[in-house]
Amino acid sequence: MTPEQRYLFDVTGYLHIKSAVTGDALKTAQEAVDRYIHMPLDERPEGFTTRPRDLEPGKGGRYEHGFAFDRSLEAMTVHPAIWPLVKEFTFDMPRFVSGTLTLEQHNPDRQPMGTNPAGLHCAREGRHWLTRYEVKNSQIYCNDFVAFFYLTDVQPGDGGLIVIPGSHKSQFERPEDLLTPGPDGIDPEPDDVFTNITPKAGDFVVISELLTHGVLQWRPKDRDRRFLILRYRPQFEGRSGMPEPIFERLSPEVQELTKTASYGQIKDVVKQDVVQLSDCS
């Protein structure tokens, strides 16, 4: 990590990583993204699924495993832009532990949230004990963060992703009235409290799962929101769960990634200071 993206991510909890992917490499994981999301069911490979099950391609959802659907997906697991983050924030002992492919489109039947506009939510709510963030001899540690790579673009006013910047730190709980819900009860009143990132596609956004967040309903009728979602925790906590027909597509760097291992260990892939994924075996 450089000076400045340790200096930032300390004092807000997120990182807005532009331009990480441009050229030929986005156009090839925006087209595999695309054939995923359109693939009929009976002719997707084994493994790949959707949420909810019965969801229908090209609906908005949740795309298991998208990061395995390609190659020029699964590189995203180890880009050069968050590889550095994905190190320093677990000592050298990172798990990558799921990759799902998000498509959002405007819909005009999402319900109400209540009291909680946006969905506000972070990993202290519930379980605040497991999830840690420290800083320890000018090194960030963080056992619970998501990369989001996007692939399409995010105007200002679309909606989409928000966050409470330096909420990642709070000792407090967050009020349950901490904003007030608009007309719709889905989305809040625009409040100075929180940030709305409008990524690019090529874009990463990485955040603490500390850091309060939530999400804005998607406004556009003629685009969507298509992103991945990469989770990573330290290798030594909790236990690999990548389904076996997903875990054999992988390249073994990344099979390697996805593995628990005890502390102390350094695994090959973390020795390399960038990753090239060769054919699986």
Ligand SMILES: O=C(O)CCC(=O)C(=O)O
Contents of the next structure:
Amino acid sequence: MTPEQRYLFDVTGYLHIKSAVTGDALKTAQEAVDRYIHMPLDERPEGFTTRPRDLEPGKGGRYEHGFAFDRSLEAMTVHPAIWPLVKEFTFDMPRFVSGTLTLEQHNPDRQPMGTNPAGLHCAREGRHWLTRYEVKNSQIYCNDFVAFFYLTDVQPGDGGLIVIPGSHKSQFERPEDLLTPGPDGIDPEPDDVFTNITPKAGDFVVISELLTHGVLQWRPKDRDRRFLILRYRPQFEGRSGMPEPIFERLSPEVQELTKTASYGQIKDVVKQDVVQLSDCS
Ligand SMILES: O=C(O)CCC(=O)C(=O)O
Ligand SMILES: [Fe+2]
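Let's see the other form, the form predicted in complex with the ligand, since the form predicted on its own is already up.
And the full complex, kicking off with our chain again.
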């Protein structure tokens, strides 16, 4: 993690890492995602469930465990652009929690969301209120963070992720009516308090779960938004929830990364500065 990244993440609660994956690696990942999305239900390998459960191939929703569908996607969990952050934020004790593929399409039936028009949320609200963001020995510690890896471009005006920069350090409850609903009752009126992040295919966006964030509706009718949601926590908190059929597909390196371990134990994968996934297929 560079001093600039550390400074920016500390001040804002997120990092936008541009052009991390390019060329053939990006193309291979995009093609793998396309295969998963369009795979007929009865051909999906065991363990690849969706939300909603009966999601038709090609339709917008969550394609669970998308990261495990292909080695090119699995490689994103330890990609050199985020690996130093994953290590630093967990003080070298990371656990990879889950890697959902999300496909978002324009949805003309989307319902208004009331006083919280972009669905703002963060880990401080609800049962995860013990989530921590700390700095110790000039290192950032985060016990719940997410790396979004983008497979398609987001242009200004398209919609997508919004964040309230700096809110990961907030000491106060977010007022429920912070944003004013716009005329459609779905998106908020433009407001300087939030930033709409517009990643391009091949970019990572890393956020602390303490950062208040939400989503603007997806406006383009001819393009969709595809990204992996890669979640990490310290190895000594929580339990691995990776279903067996998914776990069995993974490389030994990522298998180890998904496991819980005691405080102070350093996983073999963490000893590597650059992780090459063994080809075990
Ligand atoms: O759609 C996005 O960009 C953000 C998704 C999100 O915040 C979530 O899944 O909790
Ligand atoms: Fe979220």
